[in-house]
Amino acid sequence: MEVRTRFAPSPTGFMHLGGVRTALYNYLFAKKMGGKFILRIEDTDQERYVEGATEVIYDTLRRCGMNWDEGPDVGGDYGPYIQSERKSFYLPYAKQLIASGHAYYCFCTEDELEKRRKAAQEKDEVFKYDKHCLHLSKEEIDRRLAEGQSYVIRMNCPVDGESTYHDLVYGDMTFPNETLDDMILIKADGMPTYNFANVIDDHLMGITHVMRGAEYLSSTPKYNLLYDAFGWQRPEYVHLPTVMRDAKHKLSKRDGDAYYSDFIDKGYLTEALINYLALIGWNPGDDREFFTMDELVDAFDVSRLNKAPGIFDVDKLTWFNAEYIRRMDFDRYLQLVTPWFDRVLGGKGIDYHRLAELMKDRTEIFSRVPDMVAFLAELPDYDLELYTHKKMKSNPEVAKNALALCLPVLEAIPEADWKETSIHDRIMEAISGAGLKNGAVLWPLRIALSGLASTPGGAMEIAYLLGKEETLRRIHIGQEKLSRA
């Protein structure tokens, strides 16, 4: 039997993390199995659907590296791949759970269903459907039907006995048959419910095994009712651990922590965030923490996954990114910083080049970049303490002669000449010359540069890349600084 999976997911927004954690674990299942990975487009719920909202889907599964086997746009023997363009195939189906009686017509409006509810929170009652239009005599269905009435087809579910089935992470899963309420198949606009579409989209497609979040695991003995009525065989079922920003909060919109979109933009890798991710709920069995895809299919294994919610840890998540840059190819690296280098720098004829190889060591996440690098534009408003460091014998008493030391040191390097090595050896020359120990020189000289005491380079490398006008007007704006203190 081929193993064939899906990802379904709704058109109704950007990609949530979680979302695209199921996306992975499918599309890993699929690949370690030799199946398939299907994308289908759920988008019954017209009330939530945004506009562009499926390229978003495609354009973020094809950056992670999870490209579809079947789907909208690359096609397959079971489409069509977006269930808008499939809603003809499912009222028949309706129908025949209606002749078989695990369906039926309900002619419920809105406001006698509110009134039903308001009821049952005064008597502190859970609400669920009482089964009210199952009792409608045939030809009374028939007279509404004629005469246009609304409705909607409800699922007849039992209400004695009870549910089991299997998972493939939690195990045998049983829920009593009274807690399962009469959902709605085909709604009033003769649209499927999610719910229904799933079940039926997912038998037609031949999905063998469905891994969804645990959230489901309650809902799962209502699509086996409908598996059921069918007499079609269940899939296997691999409910996932839920993703948790921490032991009691899920990963949340309002805190900018929810969406893949949200973390590309502020400056994390790809593959750091899909390897990350693969590991909040899953483990290989030994140490290894990084992986390539091809890697993480090889590894995957379902019995693997845990039971209990995975917490995403944004500190983790910045440490594999930052680890990913450290490791990562030097030109790529400077094609991806040079964006965020441009947003404080550009137009400054900063060499872009030296100052990657400064900074890649040092890049956690590339929004960081800009502030890291601003001092390079502007010199930042800086206190004289800064000018006092224990360890390299330095305060402001000693920046004062250590900057009139430097200064004509500088001023005497030709424009033509001005290169990190001429000012590195004329600078340790005169430090030499001037019996002085280098760190009193070179701190004070880095201080008056960049205005603070943690940079990308030391005070040569600063030098080098402002360019000697600047760097003798920065001397200059120390040495007033020092002398008015």
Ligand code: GLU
Second form
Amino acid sequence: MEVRTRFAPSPTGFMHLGGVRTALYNYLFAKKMGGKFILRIEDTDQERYVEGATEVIYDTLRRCGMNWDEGPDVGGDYGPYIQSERKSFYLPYAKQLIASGHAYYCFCTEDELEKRRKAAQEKDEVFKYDKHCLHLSKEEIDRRLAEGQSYVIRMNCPVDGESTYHDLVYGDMTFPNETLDDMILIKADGMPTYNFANVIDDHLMGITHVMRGAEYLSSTPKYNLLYDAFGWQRPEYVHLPTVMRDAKHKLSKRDGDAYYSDFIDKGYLTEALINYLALIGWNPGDDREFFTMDELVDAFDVSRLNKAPGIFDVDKLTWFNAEYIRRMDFDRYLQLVTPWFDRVLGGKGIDYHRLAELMKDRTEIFSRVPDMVAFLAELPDYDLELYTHKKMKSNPEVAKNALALCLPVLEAIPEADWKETSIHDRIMEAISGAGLKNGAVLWPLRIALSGLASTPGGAMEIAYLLGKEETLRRIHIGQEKLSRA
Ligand code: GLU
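Requested next: the structure of the form predicted in complex with glutamic acid (GLU) (the form predicted alone having been shown above).
The complete assembly is shown below, putting the previous chain first.
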């Protein structure tokens, strides 16, 4: 039998990282088994409809490399793949359940339900629909329907006994039937609820494995009752533990750590994010950590999914990201880093190619780049203390001499010859001519040029990047500061 999995997001406008991981496991499993990965848009909740939200889903999945075999825009034999376009499919199935006694019309109004909910609350009971309308006579139902009264269709759940199913991650799951409520299948607006539509669609689309968040574990018995009522085969279930920020907290919108786009905006790479997400809740059974999408497909195994909630550790992701950047082609790095350089260095005429060479191994996430290179645009106001460095044998006195030594040497370099090699050769020549230690000159020179204790590149590289005029200007500033000390 061909494996068919599906990712069934609701278009909310954003892709939650938990959702990306759910899509990923569905994709990996389908590909691993030589099966099909299907995308279905679950948009029956019209109140939550967000303009442009389906594009966010398509775009994210495509950027992540999870191409769907069937779905909206690519088509397939089981369409349409957008639930609102399937609206007319559901009511006949609900009527079939009414005929077989597995569902019933309910005319209770919101007000009535609210009263009963409150009464239950006062008695400290969990409110469950009380099957009030299950007992209406056929005549009464027909009369109310003929009058055009508003109704929903509810499922008629058993109240005794228990329901059991097997989950490939959580094992055997058993729930007492008295905990199941007579959920709504068709809403007053004629639309199916998620609870009903997911079953009908999964069946009609031939889904063999339903992989979704663990929050659906306790509703699954109700879905199984629907499969049984129709005489359909139940799918295999693979529930996935929640992705958490820490032991107690979920990833949240407020903390800016919930959505795929949050991380892309911060300058994380999609491939690093996917690699890391795959490992939250799954492990390859050995100590490999780096995977391309194809390698993930190859290594994926449902039996290695964890039951425990996965902790999303941003520091670990950052480490992955830095590794991906270190391993990346230089040209791609240059292309990706350029807009981040532009934020602070745009129009300054700085040699981005050289700067990128100095930055590549130091870049953990792109959003940190502007702060790291901003000193090239503007000399930070630094503390004289920086000139003191024990190991470099530098202090303000030493620094004064060092800058006095370098200034004429640099002044003498013609503008056209302002290259790293000539700067390097002449400074080194001056240092050895004066019989000084390298550090005692290069440390203060770098401080004067950058105002920072740590920089990409050393004094000569920075001098080159700044250009002659700015280099000399910064040395003058350093000399002035030192003379005031
Ligand atoms: N539309 C549901 C959601 O976004 C899908 C759950 C499922 O995979 O069945 O949570």
